[in-house]
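Only one chain comes next, encoded as structure tokens, the form predicted on its own.
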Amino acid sequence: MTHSHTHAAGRRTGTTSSRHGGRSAAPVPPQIPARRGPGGRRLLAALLLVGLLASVLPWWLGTPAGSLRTTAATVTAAGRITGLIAGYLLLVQVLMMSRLSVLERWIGGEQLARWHRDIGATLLVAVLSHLSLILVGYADLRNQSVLAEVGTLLGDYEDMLSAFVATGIMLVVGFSSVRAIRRALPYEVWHLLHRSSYLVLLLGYGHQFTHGAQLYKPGPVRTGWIALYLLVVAALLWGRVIAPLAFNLRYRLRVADVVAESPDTISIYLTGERLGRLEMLGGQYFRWRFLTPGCWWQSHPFSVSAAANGRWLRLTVKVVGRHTADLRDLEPGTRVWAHGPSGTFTAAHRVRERALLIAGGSGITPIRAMLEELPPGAALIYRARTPADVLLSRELDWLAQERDTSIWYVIGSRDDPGPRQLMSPDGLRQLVPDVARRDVYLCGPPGLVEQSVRALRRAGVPRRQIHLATFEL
């Protein structure tokens, strides 16, 4: 066996494995899951693709031949489709929201999360183009100033100023979702913010179907778009409340210990009812309520750090903040409110047989429990600030043994030239040769899964054999 040093990699393949409130962390590997296609999000993708040009073909049948003759009528033309399709990408944006289990299932996790970001940059779009053609083009019909339509938009027209009001919440939402200010938002902030999306259906629904110059008429066309209106927001109970009630009252979730991992992270093991029927892969994550006070009010996303084992569940949690320092004093008894499992990085979502995972600080919890599960031959690679940053090691070396799993704890800074050449294309060639045959999947610090995205991609690993961790919706 390597030792491993400062700056190198060693690669470990201990038999030693770990006890935490005598629950047996080395657990009897569980059955490898099928894989599961693409096929899903190649049809739902369809799906919306048709929707979309559904969308706009009541302005396009209803729409005289040679009407647009003039400027006014272009614009406001342009106005009008452009208001439709906010309106589709609105509800498209909601459904994705709902936490569908069986929107993750198809579409997967960083797939999900990709397409909810990009459709939310251009819903933005469409309603800022509705707004400012129907602006220019009323406005020029009515031979007045911009300025000047505004004041009888909000003046004479039912249900306007609703509209307006969801057109800020809509450029909050969007001012927030930039990368670098979610950064430095709390998550609570974040969260209540993205929340307050929901009433922009709300408020726009009065919009719609009082001015829109498609959906105002009785008919088959309205009908249509007040039936997709149900089915979403049926989808969003169905998502968030129905499902995860029925859950919580299925399972029963306790807190049974809370276990110190290291100075800054803690496991927290949970108990229930039923466990043995919770069809969990390793990976995925839950949103966790812990009914105690000064937590109650929270939900935050946490992965399980153990694949299921019908006796209990653990997450192992880094301490950042507040919510997560008051964590350290849950008492055993604890109810708990948990909404999952959601994700799809899980070994049922790769596309090749061998896998190599890369983690680097606590975002090796979903990777150790994905290491029970994945087919023999796996590489990990773990990056760690110092030792002390090393979480579950000896838990590693177990699964390392059991499931012939190759090792490597590459210890030291980002700008250290061990860790540097070793992360790079030729460094990652250099451990893991058919790395380019591999699915890859990442789990750490922002910094780490950027740099570790490009090293691959100049390996030649292709992008839909990497699998990046993602707790967004």
Second form
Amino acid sequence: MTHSHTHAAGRRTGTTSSRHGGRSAAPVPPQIPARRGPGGRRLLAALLLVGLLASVLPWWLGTPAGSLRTTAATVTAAGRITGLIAGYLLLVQVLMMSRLSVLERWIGGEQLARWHRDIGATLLVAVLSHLSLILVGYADLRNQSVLAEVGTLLGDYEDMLSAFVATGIMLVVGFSSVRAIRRALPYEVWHLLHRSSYLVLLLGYGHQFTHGAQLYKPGPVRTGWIALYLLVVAALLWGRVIAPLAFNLRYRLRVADVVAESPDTISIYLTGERLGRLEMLGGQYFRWRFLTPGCWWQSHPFSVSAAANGRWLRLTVKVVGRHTADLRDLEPGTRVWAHGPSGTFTAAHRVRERALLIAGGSGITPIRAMLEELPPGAALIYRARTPADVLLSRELDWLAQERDTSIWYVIGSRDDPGPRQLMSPDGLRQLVPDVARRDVYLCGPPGLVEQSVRALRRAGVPRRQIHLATFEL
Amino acid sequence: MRRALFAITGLAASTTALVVLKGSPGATQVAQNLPTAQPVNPSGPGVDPSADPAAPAADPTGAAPKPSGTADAPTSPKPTKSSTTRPSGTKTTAKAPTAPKTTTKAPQSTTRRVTGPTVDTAEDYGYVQVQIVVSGNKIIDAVTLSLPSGGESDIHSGDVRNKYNGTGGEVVQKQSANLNTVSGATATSNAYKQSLRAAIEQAF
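What would the structure be for the form predicted together with the partner chain, rather than the form predicted on its own?
Next comes the full complex, and the chain you just saw is listed first.
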């Protein structure tokens, strides 16, 4: 603790290490995957924006100009607009979490999680402003207090009670996702809370059609809105039920072995059928559900720590919680329900020819898999607190030789002079002179990632060349 | 998080912009053109927008902007209102296939649609027109072809619609025009009852 070793630059390139076990990486190096451009993502973003405009259009066309003369009418109109926007955003939110493979492929799980987060905050604000604007507007029109108006709405308006309940659920879900609160909650509790968002979809449905000024009347607007709902439900069914069912019936994954990589890290090897046809990129992750009495009900995302090889899959997991502790005791033969692959943290999403990879601790796992697929000439900086925290080092050394990769192990605490100097803009430029012309892949603890991104930006790396692996959801 | 703040600011700004654009009279041509396009209807200019021949045709085509305008037309005020004010009781009979729900001329066999007259509400709020669906000698549904709209009227019309209309509404329950007046919407309620009474007389 007091004297952590600081090997600032222990470079190992081309070291001959013949000991790489019977089980390490693929016998034939997989081909370098073709690049996937940002076209799909842009198209989808444009589609979603068009949808947003279209959702407000009925209000615009149905409201005569100059009709909003009183304050109450103006407030009510604003309430309607925010209501339409909130209704649309809710559908977008659910659609983005439908795990549709098209979305995962075009946008990627990490990006989706980020969009989901930002749109979620916007949705919450939209719903709350819809509620308060309508309440204030209606109360003014009926000449009563806002509280009395709440009573009127709850008592005399069909479907309004469930709409209020839906708002309450949404508030709980929203606040439980605020970063500080979320960190304090166990993942399982948070996840269960988040699951109740489906109730919002259900409970919020009715009031839109019984009272929505633009939707209560039969016609193309109402039909279109209902069609949108059906579309999202179909996407949910497909992405969350049918596609995973097909995947798991096809590949039938089972635990083959559990191996300790370090005192607190394990590797789980999986075998199955037809794995040769499994399309997966190094750096991608699955959501895993281990079908044992204690674990079947929760699914967790873990990266695959070796590229596709047609024979087995492997995930490497750091034991940090109750669930991961249970994984140590998995019996060979245990069935595994997997959902994926997802993620854009892959060699296919590179924009440059060469790459720099920065891993922290167990963040090495996706990077280890990706190394097999990156073009030769990549560089890896592996940050770890102590030498014991370095994982998969034998495989990394073997890959360094096989794929012409430079690897620096940077050991020590964040505040030690060595790592601090190295993780600065100048240090990075010294280590990798052409860093500004490389893709940079980052995976590790949030502190390291934040610090590195800042240093990289100052070292002149454009934002689009920086790839982050995040497992927010 | 920065993008979320950006999105929220955008939401607030665009909502304000939309309301302001609509609020200033004459700022937009789009919405004004739509209602004025309706008085081409020879039978009752501007009074009975659902009689617009475009309305039934709009349903199957489903083209985006215009039908959504015409579908909302009954709730939008009529620009030509003052010049075409008609006394209550003007019979606009047998407009059966014009309602958006109907399948043109099919329901002649068992169910009938009977349309009441357009009734002017007191205090110049707007017009009410009721259509009932009759099966045998029972009213099975009630819809409003027009209700006062704009500003304060929207909310009263909404209350009236929620109370009276529909297969489970008060009209179907009571099978008569003796409805309870909706509080806060007396004028609209009375006009509704008047149109409904005429429709019932005509139907039975």
